[in-house]
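Here's a solo chain for you in structure tokens, the form predicted alone.
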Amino acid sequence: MQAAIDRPDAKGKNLAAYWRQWSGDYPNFTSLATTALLLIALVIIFYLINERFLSWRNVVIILNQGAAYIILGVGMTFVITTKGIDLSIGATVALSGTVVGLILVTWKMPLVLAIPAGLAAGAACGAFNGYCVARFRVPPLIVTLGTMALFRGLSYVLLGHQILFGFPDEFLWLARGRILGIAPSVYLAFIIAIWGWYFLNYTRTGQEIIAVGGNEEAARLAGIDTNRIKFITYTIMGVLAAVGGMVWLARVNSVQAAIAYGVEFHTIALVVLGGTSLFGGRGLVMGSLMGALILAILENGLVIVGLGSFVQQVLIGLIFITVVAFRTLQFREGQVTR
């Protein structure tokens, strides 16, 4: 004991000294730690501000506020590991949840076919983003700001300013519905969230996906198809967007072309909050699971305490732009290994 004690590299070692080296050993579990401790401050502060802010109906709400941004957090978690990003999926949520009200509200169909016709609908935007980056080798930025004017142009083509509404009870069950009190909403974040991070950490093509964006050129080189690994991505992400879309639908009982503005930055900053590196190669799905609940937080316990949306919008800011700049002070550090 006396031996470790007096040790030279332990001598002089402040708390801040040993943070740094554990950061360097283990980034993952410190990002996560980080994020963990920022959620439970927050549930702390809001419950101390008003304790009807961790009443059980009040959780509810917010497991089902935060539902449709777990599910587009795993998608971008993905695209963001390949050192890609996704400006399109609030445009891609409009156009899949412009085809889901169209088929059950204006012309009346089943259920069975609205779905399935909602995801297609969802997995053709993300294959179109895909096949871009991939084939024309053109950066996702552009690519998805141009999707972004493009889906968002088709949803206004097929519902103009129309708002349609009155969705039937199968559907809305999905968000208003209850199992053990519990929204299925909810249920199926959790289940795609431990499958994201399964399907990220354990399958030969999540490990291709980290391994693009850690390195594209050295994976290349080990035989990886690059391209066929950010095509799927890109299509898993249009696919969770759809998801999305319904839960968000089912929700608020509504759709119009307007819908879901926005939701791309909301989306982008619950991930990298969570820990999933700008710069590729490193994804944490269970990051983004607790960046969604941190978001969901905010904007329950900002009404709570008397605050408005424009509140909102300028803490998501301020706390995007400090953790941006935390992550990349790591990067060039050299703490953070991808």
Contents of the next structure:
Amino acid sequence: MQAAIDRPDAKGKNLAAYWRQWSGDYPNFTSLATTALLLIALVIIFYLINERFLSWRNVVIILNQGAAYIILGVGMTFVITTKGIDLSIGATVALSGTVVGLILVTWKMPLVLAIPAGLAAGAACGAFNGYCVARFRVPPLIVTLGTMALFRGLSYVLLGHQILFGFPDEFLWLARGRILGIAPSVYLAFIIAIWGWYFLNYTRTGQEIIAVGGNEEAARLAGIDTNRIKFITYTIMGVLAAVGGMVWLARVNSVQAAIAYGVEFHTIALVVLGGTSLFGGRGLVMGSLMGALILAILENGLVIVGLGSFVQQVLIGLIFITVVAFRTLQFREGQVTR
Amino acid sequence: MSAAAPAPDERGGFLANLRNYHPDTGLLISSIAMLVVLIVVFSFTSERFFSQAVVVNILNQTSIYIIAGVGMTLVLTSGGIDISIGSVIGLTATIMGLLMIDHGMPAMVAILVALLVGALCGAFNGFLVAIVKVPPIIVTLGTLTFFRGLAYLLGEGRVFMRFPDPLPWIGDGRVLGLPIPVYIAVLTVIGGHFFLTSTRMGQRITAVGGNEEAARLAGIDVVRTKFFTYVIMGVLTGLTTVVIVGRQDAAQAVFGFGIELHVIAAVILGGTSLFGGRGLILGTVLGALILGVLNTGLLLSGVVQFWQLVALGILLIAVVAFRMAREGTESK
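In place of the form predicted alone, output the structure of the form predicted in complex with the partner chain.
After this comes the whole thing, all chains and molecules, with the earlier chain placed first.
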């Protein structure tokens, strides 16, 4: 009798003990595990409501939708890790996309020219942000609020209200081709995520990014060129925004100046969902990967369940607020006990 | 001055006040200079710039940004930020439309409800920022999506039109040649300036934004102060919505989309610190006027409309960069 009562109790204790031990050994364990649990819970819920959710066809669609989010999320993880923020990435997507669109569609020039030009445009946007943040010490929020208007304005200057479509097939292959049944853009996204994880955790520059975000003054005194690190971080963000933009363009097969409006909010949301600290000094690229998948699953799953995009927006907002509130309480608890 | 002065926010003293005012005066003068330069430039590029219609039009357009800007100044002064105000406008406008067009409620009721809805949205933000202690940018990022979603959900994609009489008058009526929204903006500015500089609550907001820990140790209820700042922001957003709905004589869930960029830009241009602790309501008025003059001036000078965004972005970054450089040299 007693043993029967004891057993589940002991089991629960073990699990809790493991959880606590792992949390102690790996500081990021709690964040990553809760994100993973949320991801799994969402998959199970949507599968129970509608079996088609986990059909191969739909999984491919979800991954395809998530690819751009993952790529943007990796860059934003770096930026937020330095205690910065980048509101201009939607506009960067638009400006680099406009360059690609003009070259490929309007001028009918080859892909070999368009892709480097698009990446260069993205890098230039990022470098401009980085230069203003690092050199002039303008707060990142203000810089990127300004460049959000600036880059978007330039896209409108170049394109006006026209919509460019009819990209060449080689370009569309990025999102519409299939390698082993999955779009090349998905492979690209996962490669970038793995690179981002490696870069942040196992390279010197990555470690310096974390150091700058954790305590800038200490990092400077330790001999880190904080300005250079910030400049590099925003430039990487710009390049990744251009890459994400191309994936986006290839998927929708069109570009206009208003494209990707507000994507910065989704990207910041998914990075925070993934457990990266807004207070800087802690970046979880794999968390962002899961955050991007959560976002793609929510957008896709809610449609499959039959809820309109309006309910979708309300629910995504609510889930985001709840998770972040929970994270903040957790974070504060952790600080109190230490 | 005496040994037992527990709350420094309550007794400033003339000297302390002067010291507090001194750096702000410089900022205000630089904003005025910028405004004057813009006006002079545009008076050369466009002949019609000084016509009465244009001036009234600039004032009229700017009034929306000023009303919301007063609230945003308080929020930034408290060390926070609110990027959800565009969505609050969409939600409030939709509810006003439902009440007045669908249910035939009188304008007074709808206006009161609009202010109330704004206050509730602000209270929601304030609760998460002050009590749960989530960073303001994240809270309002979430509510930006959430409130806009609610607006779409309630409005079902409809456009509410032809509002009953008192409302269009609020948005477009004239008294002594000036539009009503200008009067509302002026009253809001006077109230806001008085509130921030001369009331206990206003000084608390500045204290909390300047140094939260010090404010807490000085006995200020930080949680309450922050919470109320967001509620005030919400009420003023509701008031902004009333003016917008009145002027357009329509209401739609997309109203206010992207307005946060312009409002925050106006406040920052006006000299309010993004780091908190320094709020300049009068500066916000100047910042909003700078943006209004810039937009209208470019338009009248025949510049393609899209360049306005480019100009706004460059101006914002340049002004803040200049200011940061000057503050850097001053503190050394």
